[in-house]
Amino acid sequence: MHFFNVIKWIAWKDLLSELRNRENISSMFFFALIVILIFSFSFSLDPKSTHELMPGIIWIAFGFTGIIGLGKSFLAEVHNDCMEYFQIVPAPKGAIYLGKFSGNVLFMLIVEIILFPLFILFFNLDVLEKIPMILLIFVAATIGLSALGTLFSALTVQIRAREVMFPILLLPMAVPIFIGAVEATRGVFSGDPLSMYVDWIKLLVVFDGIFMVVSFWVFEFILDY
């Protein structure tokens, strides 16, 4: 099967399965909603404090909702005894990884786009004019998280303590992504010139490239192992 067809069909299958199942999206949504409610009722923020604290709160919510979704990337294949088919199917293993990765990126972005208006509503954020730059940061950070999350999900899906091992492996590696995302988002919220936070966006892009290339090449070994 053609390399790009494999990517397209796996991504489409995963996205359709998640949207039909709704188990993941509902658990991710309610977790993020709880985070928003707790922080919104815990702090009485003035506009300056909101711009300082909100990026951290947003990426706590996005990061942990991402862990819920990414950790289950390969669970359907395990439950349906399909992991062996991934190993023997006459298709490049890298294409399988990119298909799962693409499905995860699209699914996480859908969840983030649904959740972000709730942050605007509950914290009275005045960021409508900054939406394009915020979306750019969301996409850059989500690519990095999904690249790592897809790889570690494949690595841990068949071990007994996968719910514990997945975040233990993912979170330390994802620290540069979270730092870059929080600092870039803070720059946008504060109305700083692009030159003051563009280096954080470049950091996200660099780590996205590193994580994607390494994960692409390591995935075949993990799948065969």
Second form
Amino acid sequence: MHFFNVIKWIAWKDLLSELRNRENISSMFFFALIVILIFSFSFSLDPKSTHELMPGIIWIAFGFTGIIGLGKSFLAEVHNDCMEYFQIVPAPKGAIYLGKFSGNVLFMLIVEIILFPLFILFFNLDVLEKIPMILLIFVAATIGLSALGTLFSALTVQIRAREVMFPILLLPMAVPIFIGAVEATRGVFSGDPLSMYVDWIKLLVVFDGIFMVVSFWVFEFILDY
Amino acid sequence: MVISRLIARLQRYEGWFGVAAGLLIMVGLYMGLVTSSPDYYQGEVVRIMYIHVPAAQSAMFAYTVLFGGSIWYLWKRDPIVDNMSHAAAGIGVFFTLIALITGSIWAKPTWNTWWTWDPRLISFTIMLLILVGYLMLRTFLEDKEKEATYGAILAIVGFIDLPIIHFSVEWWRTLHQPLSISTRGVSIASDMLIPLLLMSIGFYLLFTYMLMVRTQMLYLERLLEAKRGRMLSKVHV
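Compare with the form predicted on its own: the form predicted together with its partner chain:
Below is the entire complex, every chain and molecule, led by the chain shown above.
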């Protein structure tokens, strides 16, 4: 099969099955909502501290949501005995990775885009002209999180302590994404000029590139077993 | 298998590595703690450096061995090299902990705090987390070959991540406030350099010795498991 067709069909399959049962997206969405609510209780946010804390809260919410969603990414394949099909299908293994990865990026972005208006509402943000920049940061950070998350999901899906191991492996390695995303978001919301935080966006893009290449290369070895 | 033969040959002399490490560390400790002069700025506190710096170096060396061994394993599928990587990770945790704890003890009188969010401290702590994650992942996998492969994948991704973590943390600190602690450009006095060098070499040798012993232990454990499995199958069949 053609490389890009494999990516397209796997992402399409994930999207279709998700649209039919809405299991992942709804659990991700409600989980993130709860995280936001708990933060607003625990910090008793006033307008002044909101600006200081908000970028961190956004990315903790999205990071934990990612753990819920990305961790389950390969679960359906295991439950339906599809891992074996992935092993024998005459398609490049890297394309299978990129297909699952694209599906994950899509789900996380959908959840983030649904949640973002709620952030604006809850935290009284003034964002209208900042939306393109925010979207760019969301996309860049989501790609990095999903690149690592898809790899570790495949790595942990077949072991006993999957729910524990997935965040233990993902979160330490995702530290640069969280730093970059939080700092860039803070830059946008405090109205800094682009030159002040553009380095963080660059870091995110570089990180995305490195981890997509490495994961693409090592994914083949995971499917071998 | 070049590497297996090299490991086997080194293992023949493993006792000598232990003896040499012990001697060097004893001499280095004596020189460092007794004959070397206290630091101009830090006074006697500086002596913890003779443990702290070699431990940190050995920890990073352990991670490099783990990385190299992992790539080699994915390439050649040599189980002895996997044993070595597995051993290196465990010893790496040990040296990383020593480096973090001694660093913390040194920081209390010097910076007046046990912990500060310095790039090196953060990246070292994350290295510890990655190593522990690696060891945990391995304990949860039953199939030996799968264990080795998944571990190798994790180690490679983690090793590539470390410099990125270090630089992102460094930027994160420096963009917002000037570094409160910067490395002083003062060159080190020779009566401090010699014990430090002795301790460094001693710790590297100690690491090699521990690596050899632990690799052999893991090999024997695996052998025992295989034999036990064979015996069980004989009983049941």
